[in-house]
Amino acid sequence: MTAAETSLKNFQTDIDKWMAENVPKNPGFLLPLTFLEVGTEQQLDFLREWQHKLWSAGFLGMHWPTEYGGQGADPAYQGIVDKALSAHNAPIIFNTIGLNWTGPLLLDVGTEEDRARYIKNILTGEEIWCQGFSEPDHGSDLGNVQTRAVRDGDEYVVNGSKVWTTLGNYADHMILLARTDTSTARKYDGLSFFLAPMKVDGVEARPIRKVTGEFGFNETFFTDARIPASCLLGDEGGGWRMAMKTLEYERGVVAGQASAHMSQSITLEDLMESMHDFERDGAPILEDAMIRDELVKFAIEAKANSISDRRAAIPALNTDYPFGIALSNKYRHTEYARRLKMMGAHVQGAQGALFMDDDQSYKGGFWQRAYFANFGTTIGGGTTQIQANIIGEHVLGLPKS
């Protein structure tokens, strides 16, 4: 074993003491499954202390530089902290956007101003960050973005409105897609990217209420609001470009991300945990031999996408179709999470018609919850049909229509 490795398994030693001892209990109250969820300030302040107790120990964004509050790690040392945080149930880390999407970008194409001011508040929690790209009638079509920003001396005036703005009604910050020029030729030219602030006049947001009755997104309204100039992040008219870098990282096909604990792990073991509790004909629901090969299916499921995941990090093993695995990686993870969160509502026969808010509801609707909340992920970041098209346009090379 290499020094390097001895070091990375007794970290892996150090670091599941400290999660055994540090992770919170139950805190009393309901507590989002993913980011998309965020709807209380109990729930707020409870995730911001979890947090900032992450970044104080040195767990969050460690291959992040040290000069912005990272730790200048190896990124296989995060990769061992998020297995850590799945494994011990742990709360999901909140600011998902900064740490995600805003951080890596700004790390990349960001002004050393831009990082000295925003990075070291992303990981530990003290400003959040929201996503100002999906509008209403326009869904995932980006280049037909229609909120528009206009240079006005030293400012932009920003009108328009975005929709499933997740964390919005407690964000400081928003990566904005806004349009400044009506004129170019082609729609995705006349595109601008600001680091928008939120808590300025004219700026209005609205949480929308999800099916499974919770908050977490929001419609958020720009009427005449008023944002700095120095807000542009690279050129005017060079958002396109800026949002497709952002995308990157959203659909993990760049790495470069602070966590990716951004949503409690539901796994092929915890459904099976939970079928012990069922009978069908008299019998326990385990011994049908159509459950079985359905849970066969997920076993061989989940085993292929950990190998794709191992493979797109090896270039040698991807020369026939170069990124194509990072890009199939939101499709496969998101697809395979809704049809399993889905079996465990199915298993449950007419009790799974129950939800969250029912006394006679299975464990309090946990799979219900987990199923609606799941379309979540499916949707962000570019639908499952969105990514289907990209796979089969751009790995595949099958024509658009």
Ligand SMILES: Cc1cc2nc3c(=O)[nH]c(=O)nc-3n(C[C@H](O)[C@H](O)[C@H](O)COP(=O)(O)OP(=O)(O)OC[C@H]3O[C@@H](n4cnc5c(N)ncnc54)[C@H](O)[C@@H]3O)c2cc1C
The other form holds:
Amino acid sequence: MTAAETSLKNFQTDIDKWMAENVPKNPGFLLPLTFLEVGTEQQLDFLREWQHKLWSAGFLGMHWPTEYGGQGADPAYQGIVDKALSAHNAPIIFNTIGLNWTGPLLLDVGTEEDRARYIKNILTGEEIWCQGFSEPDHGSDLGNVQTRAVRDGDEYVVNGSKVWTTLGNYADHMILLARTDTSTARKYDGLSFFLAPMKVDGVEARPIRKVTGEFGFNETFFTDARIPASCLLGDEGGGWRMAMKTLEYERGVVAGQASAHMSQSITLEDLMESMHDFERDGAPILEDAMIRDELVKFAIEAKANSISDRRAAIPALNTDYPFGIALSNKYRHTEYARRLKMMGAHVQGAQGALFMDDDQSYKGGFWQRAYFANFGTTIGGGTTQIQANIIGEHVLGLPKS
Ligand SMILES: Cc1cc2nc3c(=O)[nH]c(=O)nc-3n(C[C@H](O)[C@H](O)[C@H](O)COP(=O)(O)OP(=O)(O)OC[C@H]3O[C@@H](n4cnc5c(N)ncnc54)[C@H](O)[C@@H]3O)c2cc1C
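Please supply the coordinates for the form predicted together with the ligand, as a counterpart to the form predicted on its own shown previously.
Now the full complex is given, and it begins with the chain already shown.
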């Protein structure tokens, strides 16, 4: 074993011990399954404290520079932390838009001042970030963003509305895509990208209730909101390039995450475990040939996904832009998870119709909640259909649909 391998192995042992001692067990209230459903102050306070604890122990931003609060280690260390978080069923790391989109973007294209100003507070959870890309009628069609930002001296005046703003009501800052020029020949050239403050006059985030009954995202309104001109990231009119870069992080095409533990992982083993509680026609449901057939298909798909993930880590297989293997990652994993959770509800038979608020529901409606919450991942950051279009057109070279 090389010295580097020994060091990684020792780190794995240390972190397992730390997790066993420090992962909070039962807070006594419902925690969100993904970062998309942080909907109460109680959840927020708990998750902020947990993120801070993890960072203080030296387990967040493993490969980010030490001068901004990272650990300055090899990226492999972050992978080990994330696996341990998942294996110990740890609460999610909630400040995902900061940790996984904004932070890597600033490390990539931000100024020294931006990095020094924002990155450490992202890691500690002290400052929360949200993302203002989607607008009513302009989600997939992001190039049509209508929110206006008009320069006025040392400020921009922002007017318009954004929708599905995850964590918007708690956020200190937003990565905001807004139109600064309406006269360009191409709509993409009139957009600019801002690191915008949320706690200023004229910004209001109104929570939206989701299908699970939980909150987590908002509609955000800008009414003559004044933000400093220094919030502009990159050049005025260069926002589209920044937005596309951000989406590369969001869709997992480019690594850089300070932690990928943004949702509770629910596995095929969890599904099989639950099946021990159900019968069909008087026999354990696991003896049903149709069910077994489905489980085998899931097992094959899980194996294929894991092999494909490993291919994505081999540089020689990832030289072709636009990174075919990585691009299919979001599509494959989110759809797999959605079908797995649907099966979890399906095997309950009539009981599967009961939800979280019903005493008779199985495990407090866990599978139903997980199934509905999963749509956040198949829609957010580009829907499954859009992701399939990108892969079809840009990776496989098929004609435009
Ligand atoms: C839980 C959750 C959290 C989110 N958080 C944020 C956030 O924090 N910040 C933010 O900016 N946005 C956020 N979003 C918004 C998300 O990015 C958009 O919902 C998504 O991009 C789809 O846009 P849309 O809702 O306008 O749907 P539309 O674009 O109107 O699409 C509706 C349907 O039409 C299909 N469709 C559209 N165009 C095509 C096409 N060309 N080919 C094939 N099918 C097509 C879509 O796949 C979809 O099924 C979030 C969404 C969810 C669900």
